[in-house]
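The form predicted alone is given below as one chain in structure tokens.
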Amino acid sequence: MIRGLMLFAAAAALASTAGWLGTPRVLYRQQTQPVAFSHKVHNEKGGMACTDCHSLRADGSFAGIPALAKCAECHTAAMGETKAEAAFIADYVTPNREPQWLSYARQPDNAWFPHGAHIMRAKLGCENCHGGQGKSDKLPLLEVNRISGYSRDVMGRPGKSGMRMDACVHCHEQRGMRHACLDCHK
């Protein structure tokens, strides 16, 4: 009887551990960005700021990932000697073919995040929400939840809160701000 209970407990512990460790691998599919890109090189060597490439429209909404034309302003010919830059010019700039960038931040359709209000009115820097991404040497893998379709960057990676509503509410509370649901949910 005791031997049977011990075997059952060991099997249950083993199954729980396998599920705990295996579920993220099964739940998330991983994708790499189409171009090996270094924010660090553009920031440190190129002296560029986030807003040189990532801009706001006149209405304050975020324009998103820059179009190829923005990259081609500097990269019609190689500026450095890296294989990544040469491949980018050959594969995208020369044939005038837009890279199919993957989005880390696709929000639910009913959520609205106004970058303009946070950057212009609240005077927040990009690093307040995006951390050290502007100083990174390579882009992280995109991990997409196979069920919801949302990025792990939205849902939260282990040890990070992600771009979920609770992170927004926490930040607003820290700054003494209160809002109604319909301020962000349309």
Second form
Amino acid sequence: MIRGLMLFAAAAALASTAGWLGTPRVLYRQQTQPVAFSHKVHNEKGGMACTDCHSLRADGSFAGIPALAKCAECHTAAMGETKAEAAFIADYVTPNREPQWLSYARQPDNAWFPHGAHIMRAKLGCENCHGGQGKSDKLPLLEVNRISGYSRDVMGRPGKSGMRMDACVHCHEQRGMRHACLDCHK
Amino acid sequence: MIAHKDNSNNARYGMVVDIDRCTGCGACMIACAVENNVPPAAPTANERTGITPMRVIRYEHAGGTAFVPMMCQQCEDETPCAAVCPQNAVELDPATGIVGQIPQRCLGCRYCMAACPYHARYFNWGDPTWPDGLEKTLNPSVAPRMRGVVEKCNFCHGRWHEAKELAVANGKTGPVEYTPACVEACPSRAITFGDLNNSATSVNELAREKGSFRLLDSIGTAPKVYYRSRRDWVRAASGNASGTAEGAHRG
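Alongside the form predicted alone that was just displayed, please also present the structure of the form predicted in complex with its partner chain.
Okay, now the whole complex, with that chain kicking things off.
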């Protein structure tokens, strides 16, 4: 009897551990960024703000992940002594090849997120939606949902709301902002 | 449906179409399709299966020929499509007066198409497809619709988004000014667009002028699209039971 219970408990523990560790791998495909980029180095050593690279265009739209030209403004020659920078210059800057950056926050086609209104009018910091990304030393793996194709940062993790519509609505409700469907959908 | 007509922060976008100026060239239809990611129609498409959020209707009469650009009339009162939708997939936005269609909520029952007195709604019978290479011309500010949902004119809502973004960048508040694709494309400037709540706009002035009327005004849907004509038989065809074709402007 006791042996049976112990066997059952052991099997249950094994199954849930396997499930806990394995399910995300079944659900999400993991992808690595092309360049070992550190937001922390740029932020702390370089003294740069988010908007120095992730800027708004003149028409108010968000420029997104900067193109190589932006990096090349500073990194035509090595500024530091890190291997990552040397590799970046050799692989991308010198041959003038755009790195194929992966986006953690890519939204569905029908979502319209105006960065300008949130940054300039509502005075929200980037970290409100993007978390500690701007201070991270290493770019995390991008986990792509195998079915929907959306990033796990958008879909949400246990204990993290992600960047789904309910997170937007929650914040808008708290601040008493109006939310007609076509405010944010296109 | 709530329409905050007295709130000055709200816009009430509207349109005035001068039927006498329309030559029936169809540039507005093309501009509309390009702007709103409507794929090229299948060779077999007819007026039931094709998608033409903006459609120029030819009206023959003993007095002559009139071309009537027809799109969603953005009904303000008793919005028929919104009233019948079982999914809440249609809403009248009090801040813009635009009747919004939300494809993700639409279940494709097409009640709204039956309810629309203006036949301004279209159904996606298939998934949109573009010939190779043409998908590169898609407008990123407008999401393509999927198979099985209804769509219609939303006064180029994508352009409203862009105009709002620009206004924020320039530190401007209040209703934004923008121009829908059909208005921009019309070579004879037959269409005027603007905020009906703003007394300084030419759309407001034109809508109040003599000779302006609304289609089926008598059924009480209070459309925000006005038409104009100096020709009596055109005005008489507007379907107003009162006999006088003049629409009472609601300010």
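Nothing here was measured: the structure is a model prediction, and the numbers come from that model. Numbering follows the first chain given and starts at 1. Rigid core: the largest C-alpha set superposing within 1.5 Å between the two forms.
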CA of A167, rigid core aligned, shift of 2 Å or more between the two forms: no
